[in-house]
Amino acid sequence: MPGTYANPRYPFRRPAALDHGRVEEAGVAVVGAGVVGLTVALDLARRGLRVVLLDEDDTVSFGSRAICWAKRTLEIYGRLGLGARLLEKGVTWNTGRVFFRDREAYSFNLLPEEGHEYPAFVNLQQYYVEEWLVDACEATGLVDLRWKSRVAAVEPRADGALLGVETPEGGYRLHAAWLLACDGARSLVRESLGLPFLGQVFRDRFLIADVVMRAAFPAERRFWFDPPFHPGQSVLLHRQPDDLWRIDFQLGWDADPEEEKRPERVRARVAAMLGPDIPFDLEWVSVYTFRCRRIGRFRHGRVLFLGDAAHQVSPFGARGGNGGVQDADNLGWKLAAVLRGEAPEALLDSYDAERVPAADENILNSARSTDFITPKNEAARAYRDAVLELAGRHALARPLVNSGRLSRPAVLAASPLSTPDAVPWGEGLPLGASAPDAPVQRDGEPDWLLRHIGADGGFTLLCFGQGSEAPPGIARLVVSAVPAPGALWDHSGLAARRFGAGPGDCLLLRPDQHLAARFRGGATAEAVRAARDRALAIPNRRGAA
């Protein structure tokens, strides 16, 4: 099969350890540099840690896999250095069509409103991606990426994990005070500690199809349900960048996975859909089964699990990749300010009280979807027939139609680290959701105000108006209504919509910009550092977090 693209070879560099026969220390070890690990591993490194990073390859993902990244995502990726570069390459969307049979039932935008820096979703092979993460990690000095090493075994103790670690030249053994699983969906951590998946697994198989041409399409998402091309089955499409389109097909349980990627059956099914006036090239394929589980706990002492070592979900509503992403953010910056001494461990816990909750909400989406998609019987197929015929003709019927409940991001609505109202809020922001954007000008030049919440690593009190003080260690960021020296000018007035914030309102945002605290009419700073320590985990004087 052609390619597009030429994955990069990383060399494997002998650590120390194989030659003094020593335990190796370490204060943070990541296994596995996929999205997730990598992610981690550079948030980490962008607040001044060291990190050893473990994969077994020593090379990115092979096939474009997880390829939509939506607008929290990008956001993430943003704070961390690399949006601009998702945006430009990556191919913008907002637009989704849905169709049954040979006409289109309806269409939806998923970012009707302006004001954002970035859209709704942006499609991009997870090969670019990895590869830049990469560099960023090693451009900061501070992540040791080893390829090539292999983690054979993990001792979870209580001052961390053992690893026996295998490489192309010998074995060696490494000590982590902070093991961070992210070795996905066959992780070898999750295996050593005796964790089960909790969860169902579809009786269902689809066809991922990477396919080269130069088609039409415009960049949208396009679902079928029934088309005449596959019958009685449903089709994906997704545009990517290089010319490169994927396909999914969905195959039923009977399929031969190891039949179905056979290329001569892949060009059929693709040739029957494109026609015959669309030349075309295979670059990959792949067979998956959809599961929607997790297990139990993300944290069990110092080993903490993220992405697809957590928790899997069907690739319908991109909530995988962009999950995981989300672990990452939420763990960064806690298990930081745990290691900077800021916070006692039980900070940790949140990443269970808050993630755990954000999974299960992704794998309902997921499993509903997975429903809607392959009904288990006559029955439930004829509802979703009659739900996709009426979404033609009635809007009533259009959110009953699932191809995919598309990834948002979480609200941590139950959070122990959020303070609640000490009056109510009314409409805007509510506690736990992740900060808005929208435009504003500096100093006369355009910008956005996302690019200012968490800049510096740490907590900011966002103020509209002069009001309100931040405490030391708490950056304070001023959004007026009329231009102001040293202030953000929220001159479409979003910003404070967007927040419900009226004159002298005050809101207290951690360092992964979600909210923790709301003050009406302004804070004292006690008040403000109350939060704060609140969204530490540390104990107030009465000894309750």
Second form
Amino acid sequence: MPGTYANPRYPFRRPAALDHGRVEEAGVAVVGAGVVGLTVALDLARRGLRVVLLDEDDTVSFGSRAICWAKRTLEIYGRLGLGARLLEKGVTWNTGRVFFRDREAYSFNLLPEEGHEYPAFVNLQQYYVEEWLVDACEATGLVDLRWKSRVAAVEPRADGALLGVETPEGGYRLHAAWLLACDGARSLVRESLGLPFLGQVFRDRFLIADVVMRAAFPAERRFWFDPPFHPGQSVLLHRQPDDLWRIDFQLGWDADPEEEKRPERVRARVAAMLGPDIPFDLEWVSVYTFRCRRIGRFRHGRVLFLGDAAHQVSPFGARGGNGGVQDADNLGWKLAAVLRGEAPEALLDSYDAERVPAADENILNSARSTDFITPKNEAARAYRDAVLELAGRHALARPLVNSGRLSRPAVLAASPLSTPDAVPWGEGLPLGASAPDAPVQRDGEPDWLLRHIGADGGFTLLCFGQGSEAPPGIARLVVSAVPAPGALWDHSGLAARRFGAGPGDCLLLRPDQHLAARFRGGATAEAVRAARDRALAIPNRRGAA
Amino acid sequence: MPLHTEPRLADPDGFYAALMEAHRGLDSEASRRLDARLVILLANHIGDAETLREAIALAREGLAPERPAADTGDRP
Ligand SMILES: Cc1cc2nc3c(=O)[nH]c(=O)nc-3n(C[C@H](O)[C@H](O)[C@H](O)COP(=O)(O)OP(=O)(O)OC[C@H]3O[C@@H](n4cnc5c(N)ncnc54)[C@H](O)[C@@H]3O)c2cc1C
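Would you mind giving the form predicted together with its partner chain, to go alongside the form predicted alone above?
Full assembly next; the chain just shown is listed first.
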């Protein structure tokens, strides 16, 4: 059905193992070249590691799924070299608008403050993101992308995992020292390991219609509760590039999916919404239900789960793909450090300790949104409607309106990798949070702070003013309140304010740009090294516990 | 702030009458809506999460059965 996009078909390349018949050896294998598998493969390759990436299909996502990419995802893709491309093609939006019945209840701005390279969100079809990730993976020369390669069996072992791979030209076995399961919601790796999903299934159905039209709606997220054109249910509208619009109709549990997908029926729904004067073409239709659930732990020895294979959320809040990209961002540098011998394997336990709470936060938020959107009983509906009615007239009710709490970067608040503050820090970024961006100038040229954090793949000591020295192996980045050679000039003062840092302070940032430690008034090289070691799960050198 | 459980209304009968008056002429659905609005307005006025939690717990007392546990497991 898609007319604005033609799926690329990638060639099957015959692997040597099909001919020699022996078990092939790989350092890292990734199962699933969806958005998450491609992201982690690209991250690892950019750190110099070879990756075998297996996918049962020979193309990117068919039909659109994710469309909303959050600021943090854009920053991560900025680090991976794709940020500008997403920004250029994607539709930028910062505003959400909520309607109740025939009137506006409330609107919100997700990025009320200037001074960030990336907006709160861009909308872009998932297949574009995946296609560009494929190109970027190929360009590294380190990702061995194997299309039409279905992982049919997985045997976890102490030294990795043994995979049975099926291809159009026969099967072979592959032993991977590390296996990253990015094989989506129906993960075969998960099933093979016998890991149950725990969580909640929602008794509701949603119709997705992607329509091509020239319409004058602005680039913002619009959400209707109980609108006249779709009474009793909700509707969500998003603008995508290529004059494509995503309309999401809530149908209720009793709807018949096959009946609802009939083009005439979908057309009637869309026409009721747009009015008689806007011509449109249907590009994609699907009906889905969703669940909020996860597996218990994401690390199982040498097998690690990322993305939908590890956790799933309802789409309200755009936390699925964006959460999965943060998984990849979290794991990439850790696995690279372990494989390079710079950190013990125990570092990978922190992937679990950090991303399980992050998944829970996404599940909690998306479950609460769903409860608001789909009231479970009469009382829930009465409260929901009361909130919406009050919100139109009184600011007090607006924070209660929940049409989706949109994806935010996880603050790894309880991370074992963070070094507790020696003295209370006060205002500013919490420990474990990802670094905020800020406009800076370098040698008279406008620039962005985040572009310089983790730029070489390693840790960064962010120094406000001269003073602290970075130990070997840690990049030192000086931010200065006045123009100074070699320093980033914080001309607006936003960097200092967002970090809550003053002259002489320094902060240690991990390769994924999350805050690991901070030092009021500066730090000795020894203190910085100790914090870095802690962030690599290296046992204390002095032998203390 | 702990929830006040000692009487505080200067004119309890007057308050009660005003509440009944507000519900007069409403069907049960509209009445429920009115109560919901009131709860939201008053909750915002109180503002304190601990007080609200206490009030919810107190109001829930004696209204067994307990809620069933959340749906779990790998079901379609
Ligand atoms: C309607 C809808 C709207 C959404 N909107 C958003 C949004 O706006 N923003 C957002 O962030 N998220 C959104 N999501 C969620 C998002 O699409 C998913 O979270 C995301 O695709 C997960 O990526 P993944 O790589 O983990 O899994 P997938 O994208 O499912 O990729 C899994 C890959 O594994 C491959 N595979 C599976 N099994 C095997 C096997 N045995 N062997 C080899 N390969 C295998 C598949 O071919 C596939 O390529 C939406 C989802 C839906 C359904």
